[in-house]
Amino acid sequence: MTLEELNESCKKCDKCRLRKGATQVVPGAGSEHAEIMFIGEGPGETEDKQGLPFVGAAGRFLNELLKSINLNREDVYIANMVKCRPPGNRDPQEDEIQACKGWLNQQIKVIQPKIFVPLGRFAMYKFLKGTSISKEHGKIYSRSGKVYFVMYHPAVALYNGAMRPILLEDIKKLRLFLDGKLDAQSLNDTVSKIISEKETLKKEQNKNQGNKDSSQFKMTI
């Protein structure tokens, strides 16, 4: 079965409740021969209308991220954990993910990408369970001949501008890995060190703020 045939079959799916509220099914888009596969959570309002993944505001930022490391949408494949828009853009529920996982698994089988880039915690949980994206973003894992590079979902930068440079910095690490300039272990050690330093700094700031508040309280008394 070709990817086009698979996606046409996917568009006829009505296995779960999401199809009833969706305008159309959104299978995915990109090259059938892509070596890199980006996987998000589910279609949003714009994606539901156009029938394509990541074409709204989050998609425009994803395009920017790809461009920053000299990649185009045509070079990769972009899909979602669920193929129909959850009502009100809510998080996909576990039974919906389970009902839809067969389509994603078949896409993976046809495309056979070498690198998976899960965008957000729901996509990350497909490959890395029992962990936190705040600790895993920007890290690379190699398992059974496949590579997994964890990133925040681009939508987080729309709600929190401070996340924008974090995503831009993370995807640069993917470029370094693709160019063979950084191996997975070195990259993960660097990321872990940065996260540890940030956590230590935050604790110190909280401690200093606590001491300051305590001092002000004593002066008031």
The other form holds:
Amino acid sequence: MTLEELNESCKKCDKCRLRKGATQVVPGAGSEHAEIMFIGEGPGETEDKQGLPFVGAAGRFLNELLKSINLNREDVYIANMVKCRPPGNRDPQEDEIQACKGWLNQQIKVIQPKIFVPLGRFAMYKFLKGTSISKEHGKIYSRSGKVYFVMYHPAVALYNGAMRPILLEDIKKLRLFLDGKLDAQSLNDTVSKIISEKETLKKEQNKNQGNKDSSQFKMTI
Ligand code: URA
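Alongside the form predicted alone that was just displayed, please also present the structure of the form predicted in complex with ligand URA.
Whole complex next, starting from this chain.
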């Protein structure tokens, strides 16, 4: 399946309550061959109107962040945890994230990014559980050939100007990493422990299903 076909099916999704309040589904935007995937929370008002992710005020700051390290939107893929706007821009609820996660997982399968940049805690929880964004922002982790670089959500800088330099400083580490000047830490401690538990569970499930690949670790993304 191509990314376009996938996103066309996504646009027809009606799996959760969010679709009713939204103007349209906003699957994502960017290159099908992107090595970096940015993942936000969910569309806001402008995104809901335009059908594109991060095109409002938070998106303008995201563009600035990308530009500050010589990237532009066409170089990366930008997606969201939920593809429909939560009413009044409230946080997405767990059942909505669960209902929507198949779309993001399929986008990941098609695009196969090497680097994931979760923006904000909701996206961070997809990869790193049992930790906090204030602890993890600006850190680069690697695990099983994938890299995870956690950032605060760009919208935080709109409410609190003091966060702007923090995001601008954090994203410089992504540039250093891309230039081979910074190593990613192997995913460890609490985060690793929690993921290992998921790994073990997954392996058990695979074993029970007689899956020959069960010895190979696969992150449950
Ligand atoms: N905030 C998000 O998390 N995603 C968008 O697409 C826009 C704002």
